[in-house]
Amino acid sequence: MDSLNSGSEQTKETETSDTEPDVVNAQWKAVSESLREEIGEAAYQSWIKPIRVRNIDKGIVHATVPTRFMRDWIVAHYAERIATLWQDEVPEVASVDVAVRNDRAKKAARETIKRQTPPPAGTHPSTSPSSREGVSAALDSRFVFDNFVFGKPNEFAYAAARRVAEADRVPFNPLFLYGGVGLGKTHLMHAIAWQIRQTTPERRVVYLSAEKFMYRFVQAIRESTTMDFKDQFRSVDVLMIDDVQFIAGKESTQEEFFHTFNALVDQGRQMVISADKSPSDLVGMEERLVSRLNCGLVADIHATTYELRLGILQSKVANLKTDIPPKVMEFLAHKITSNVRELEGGLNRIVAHAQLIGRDITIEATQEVLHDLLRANDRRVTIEEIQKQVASHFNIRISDMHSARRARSVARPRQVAMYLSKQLTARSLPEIGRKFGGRDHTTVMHAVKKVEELKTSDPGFAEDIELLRRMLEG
């Protein structure tokens, strides 16, 4: 059985059908409540609902999608599942061809904005509409989607925001993106805006961080500009806020993006949000906001895997036109862990010492060159990696540290991890508490007592626990 086709770029409207309309349309509602239930309501909403099947022609069924994108996403991801259904539905079914949508007025913008396309690497442009009336800071260029690298940990966000940038229209407002520092979110907000920018000139994209929205909110309240303040922002079509953290327990800021907030969901416009934990993890921000933060799609960037590591150093390096032996780009992936950003840097400054020095690059000059961040990387770890090997070793599983369970089969192990995220964490008791489902700090306390306790009287459990510890640390 064949699986999805990729079809022509633009697909025509005139092709000839041996089967019904009114036929192929119950089959294609069968086949994607079908595929619905399998891959939940967010995916469906964002992938298959904007799929249009327009016949079954010589046992091929012709389907069509808004972008290149998304087509290329369908038939990589969905192609199989849904040839399967469909053949099921009908046996005489060989193949699903999936076209772009011929759209001319969207073809039309593109060939009126080329002078819209990002300058070369290393420039900050700011010459944008929105940037000309002063509200949209500035965008790096090199943050764009091709020189996004993606993998498993942040594939969802990626697809999600370049579902943002190529559809006129989301099913999903806000899209919430969250993660760690240096993991990709402000690069998949400005290439949300590049790519925005280039492909609709016209829509007004303003992007900015939460503490340039306050200091502007806070100037237009002492110059007594507040009316021109909501006019600018609750006029763009595409509103972008980057670290959104930055205005928990700031009372009147949020009231004012709780507003701006709903007068451009309300309007049909879209919002994009950056923090570095989920809505419901943001300390300090009213209870009506995380609320509204939370009614669109949330979409976690998880810490990297090494694939993904060394993925990202080899375009760097092709980018950089630098020979850099593959044992010190797999050393790097191996050691460097935190995040993107200190991965990158550590690979600038080995390029730069060899160019300064004209020593060549091995593993020990490696070593020696970036001793400061190997020795930083080496004691970091995670409190979800403390979860998934504490889980791992008592055998249940992860959704059991964020669980109410009180079994004892359960309650041990996650003691267990609370008390590890205390020893091998700087992260404080309340920060340790609502990584396990919201707990209070006094729950960690007691968890951390507990097992000091079990570690004294029992030495078997003892042995667990260092065990467990040299695994997190080696």
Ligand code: ADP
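Positions refer to the first chain, counted from 1. For clarity, a rigid core is taken as the largest C-alpha set superposing within 1.5 Å between two forms. Just so it is clear, the structure is predicted and the values come from calculations on it, not from any experiment. Compared with the form predicted in complex with this ligand:
- Core-superposed comparison between these two forms: CA of I363 displaced by less than 2 Å.
- Positional change of Q245 between these two forms stays under 2 Å at the C-alpha, relative to the superposed core.
- Annotation for W86: C-alpha shift of 2 angstroms or more between these two forms, rigid core superposed.
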Second form
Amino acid sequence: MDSLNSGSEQTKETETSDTEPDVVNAQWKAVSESLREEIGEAAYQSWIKPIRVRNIDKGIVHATVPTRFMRDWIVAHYAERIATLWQDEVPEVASVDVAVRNDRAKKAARETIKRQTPPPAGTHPSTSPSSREGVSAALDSRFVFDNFVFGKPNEFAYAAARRVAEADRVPFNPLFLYGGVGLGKTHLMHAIAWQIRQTTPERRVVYLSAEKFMYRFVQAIRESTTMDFKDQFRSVDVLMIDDVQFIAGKESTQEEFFHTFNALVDQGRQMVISADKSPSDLVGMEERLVSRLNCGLVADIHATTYELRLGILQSKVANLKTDIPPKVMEFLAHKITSNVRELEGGLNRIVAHAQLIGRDITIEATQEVLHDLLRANDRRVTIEEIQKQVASHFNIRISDMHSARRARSVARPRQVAMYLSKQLTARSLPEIGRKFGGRDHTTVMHAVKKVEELKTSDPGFAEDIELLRRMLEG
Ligand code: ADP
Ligand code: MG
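Could you drop in the structure for the form predicted in complex with this ligand? We only have the form predicted alone so far.
Expanding to the full complex; the earlier chain stays at the top.
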């Protein structure tokens, strides 16, 4: 059954499958590359690289990983995204199935993982080599206060971060920074760490992602070194844990984190935490941990404004050798609204292009070079908005979108909302099903088919759908 040769990059398959193994491998390569861009090198190395895709059968991608822990983690965090990305390549793909592969492969993979901790050198070109901060992840040299542009949406978080970095006594504990993806949480945390390491090098600052914290913890359990693990973390002066939403629903990691947290706070050490949501909005977080997280200063980083985006672009361009016409920068600030990371990415691509062709970049050229990014930044509709709009259009309650009621009067609008979710968002069928009261992806598939049928047989219905679509996209 398991003919996997875990040492090689491209595993040759001998099993029969719907799709040619080479084709599957090529698709997986494309999907995993996109994912690598999204989640970063370290997470890619830890979780995505060890995945082997075996075959695609009846719309299900069958993949294997070396351990059960990895399987659970990938299922919880990446499987859906992989399915969605795969759908962009092959629309028939509905979901991803992840299984654990045999022992021999497992051993080899475990060695690979070990070699990858701490993160592979070269991911961050200039990092702090201080071995004293052994447990800490590397700091990005660009993420300093001087490079952080502040404006209305982030000035409070910025001020709080500076305060923590400059104070000789803990001003508030913890500092909890939260906000959406790519809005500067990690940047601010690194900036705090850099500044403290510079001004008071005797203080021990440790920065790491919650994902890594969990990984270390699980590793310590596996290797029976939990005492060392505890010692490492309980002897730091400033502990920063990034993206703490990762440990939501992970009970034993939360337990350990809670104790570490309390031990440090009780000793007057500084904690800095980030998450994508406020403490109270973190689903799957223990009550006592939430209340602890709420105890200090909670600082929200809001979505960027046009002015802030333009300011960030200007500051980045000032550090470059290339000239970008103000019109183009305004265009970018106007169009790329999702987050700063994408804005930077767009700018970098423009700069590379300008250097390559050796003349001024125009708005037309920008549109061409960044067409994919610009399209992705076109207004994104959420499933929640669709449910709300459709419910109000058909005069039913929003809760009926999730309910089990099967009466035609609510079932039909629900199907319409599922259909529109499929059409207007990048969500996969299983994701959509989950948002509709935990329904199966086949139910969503059925709804999509049903609505398509009705659209052709009933012009009035088709008009209704068109109207809804325009309202949602408008
Ligand atoms: P988050 O951790 O919130 O997802 P990051 O801190 O990784 O976001 O920021 C994403 C990218 O955007 C980084 O390259 C960061 O330097 C940049 N960035 C975000 N906010 C700002 C800002 N206010 N000024 C300058 N650069 C920023
Ligand atoms: Mg971050």
